[in-house]
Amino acid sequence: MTNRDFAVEVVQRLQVAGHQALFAGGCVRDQLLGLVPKDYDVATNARPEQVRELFGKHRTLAIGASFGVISVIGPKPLLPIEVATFRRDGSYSDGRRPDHVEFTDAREDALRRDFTINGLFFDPIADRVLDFVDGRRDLDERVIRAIGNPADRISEDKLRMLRAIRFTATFDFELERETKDAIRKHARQISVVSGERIGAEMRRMLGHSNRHLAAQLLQECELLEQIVPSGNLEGENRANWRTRLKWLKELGAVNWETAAVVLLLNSLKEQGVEPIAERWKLSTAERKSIAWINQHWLTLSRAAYLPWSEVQPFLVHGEALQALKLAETALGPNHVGVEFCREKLKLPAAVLNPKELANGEDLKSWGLEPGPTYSRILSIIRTKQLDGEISSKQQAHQIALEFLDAVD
């Protein structure tokens, strides 16, 4: 059974049962548009406590329940299917969640959605397509367009607009004038949305091959200067930032980090990762990624001059490969550096890394009392290694013993 089958199931059993009961909102869209929907959402006149009632309460969860949402679960390994009562929206005084609900039917529930191509129901048992807000005419004219007022929908949930983009982006479609306008009229108030919820949007956009298109919305909606620390191009050479979007475009298959260190080079080489860290509340690892990346790619791109000592450990860190990406679209790839890169990155492990010569153990039983000359030692035997000049753990145990007559 495949996560559609589940959904399937779920909407003819509420329909069985004398609810209508329709796929809503995402899963329509992907599938109209001949993608495969990652997961599917239910939308049914049923009340919670009836869907709940009809699905058991060992299958089901109330998590989202003062919204009229349900999760009814499946057979593992397939997803939740969230089914939600339909409903009206009350205000929504935090810009993010309306204060209350009131159930309704199929039309309304479409009314209260934030663009025409998620606005759409589907009937998978009658085979049928419902719209009332011309969402179907929209994605045959590849338009983002908001549902009624675009300051409504905006004003409901300043997230909105980062969506807008993402949509328009990935789907390669148009924004249209209006919603444009509303977002750039607003950009500002993006600041009541929270860091999670921004970086989850830029996580999805620089993760995608259309990121340059991304890039260049956030900066005509004058949103980039609201969610980047010097995002704007006031002051910026107006070639860099067109340069950066060519990189963006040319990145092909990166790592979202490596997308974001291109996005925000003027802001990282001005402040660092830090402040970017904490307004999209990156991961530790993921402010790891962006600061090494930032910092190595240019030094990937000089690896033919410098000593193999100082290429190596680079070539061999988690993030080389997508710092070599970002080098060899910066700099082209016949540039010297990152065909010298390319070919040491073909070599068999055991020689780009070899093991090393002697460790800590070794310069105990060598009669080496611990202590802070330990990394010195051992950092100098590995440079020699790297670099040819020794090959044996007898050559090893000598170059420590020189290092220890040079300092007595």
Given for the second form:
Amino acid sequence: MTNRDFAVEVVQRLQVAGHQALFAGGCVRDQLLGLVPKDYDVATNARPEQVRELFGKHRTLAIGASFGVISVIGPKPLLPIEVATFRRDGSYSDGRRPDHVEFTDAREDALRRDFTINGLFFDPIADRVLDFVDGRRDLDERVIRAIGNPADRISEDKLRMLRAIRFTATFDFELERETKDAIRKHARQISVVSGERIGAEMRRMLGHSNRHLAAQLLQECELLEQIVPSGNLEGENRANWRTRLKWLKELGAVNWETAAVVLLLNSLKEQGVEPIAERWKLSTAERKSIAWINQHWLTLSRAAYLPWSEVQPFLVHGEALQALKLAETALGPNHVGVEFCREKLKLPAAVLNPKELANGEDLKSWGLEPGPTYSRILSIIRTKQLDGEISSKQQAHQIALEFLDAVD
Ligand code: ATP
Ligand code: MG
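Same protein, different state: after the form predicted alone, show the form predicted together with adenosine-5'-triphosphate.
Whole complex next, starting from this chain.
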């Protein structure tokens, strides 16, 4: 059974029990665009208690019950289906979430949603789309348009600014004029949105091949300067920005961290990774990855002129291929450093990354006192090994003794 099969089953069960039940929002949009939805949401006029009763307490979760959302748990590998009672949102005092919700009908539930293409319903049993917001027209015309008055809708929930740009960029749609104006007008208020949510949106925008469109929209809407610490682009010359947009466009299949390095080049140069990691609430792995790529992609570009012992540790690093793609985009595929690295990466693993000639155990067996000099000695041995100056354990032993002599 697929996620869709299970979602249809949930709808059917609700309808047979006498309720109205429909696919809602993102899954309807994706289906009409010919995309496979990530997950299916069901909207219904059944009350949360009725949904729980129908599917049974042990097959439902009531985590979102205060917003009228009950999760119906499916057979093992399938995702739970969120069944939400049609609702109208109360006032928004925090600029992010409604203070309370009231249960209502399908039409009002469509009107509370963010963009017309996200306001569609679909009845999978009758095979019929229900459109109260002209969402189909905008899907056909490839437009992201706020439902209702854009300025009101954006000021209710500031996260919608980033969602609008993400949908516009990743679908390669147009951002409707008034919606765009409303975003520009409210850009400074993105500060009420949590770092986690900003980070989550940036991850998705920068992880997508249309990342250059997202970056351009963020800049045009004056949002970029709000979400990048010291991201004031005015001081930056236009040619520089255009170059980076071009790189973002040409990066191809890279991880989002690599794209972030391009977007944040100036900020990273001035302040390092910490301010952005804090602002976007990045994980340790993401922070390390951005810092590493930022530090090393230019090293790879100089690889042909550096000692092998300096280049090799970069090439065997987990992010080497990402940094290399960035270098290739920025410097061109025929750049001597880029070609050098590509060639080296074709070497068999045992040649590219040969086993160490000596380790801590060896130093101990040679009678060296354990201590901080261990890593120093091992690193000297490794450098000489990689640079082809030594190739046996005896030679490594010799190096260790010479080092100790020199220190004494
Ligand atoms: P994706 O899952 O690809 O991010 P989506 O549109 O499905 O896109 P969800 O966050 O899963 O986004 O939300 C499901 C639906 O809920 C949306 O399609 C939209 O109708 C509604 N929705 C989500 N977030 C908001 C919001 N901030 N304001 C108004 N409606 C929203
Ligand atoms: Mg979704």
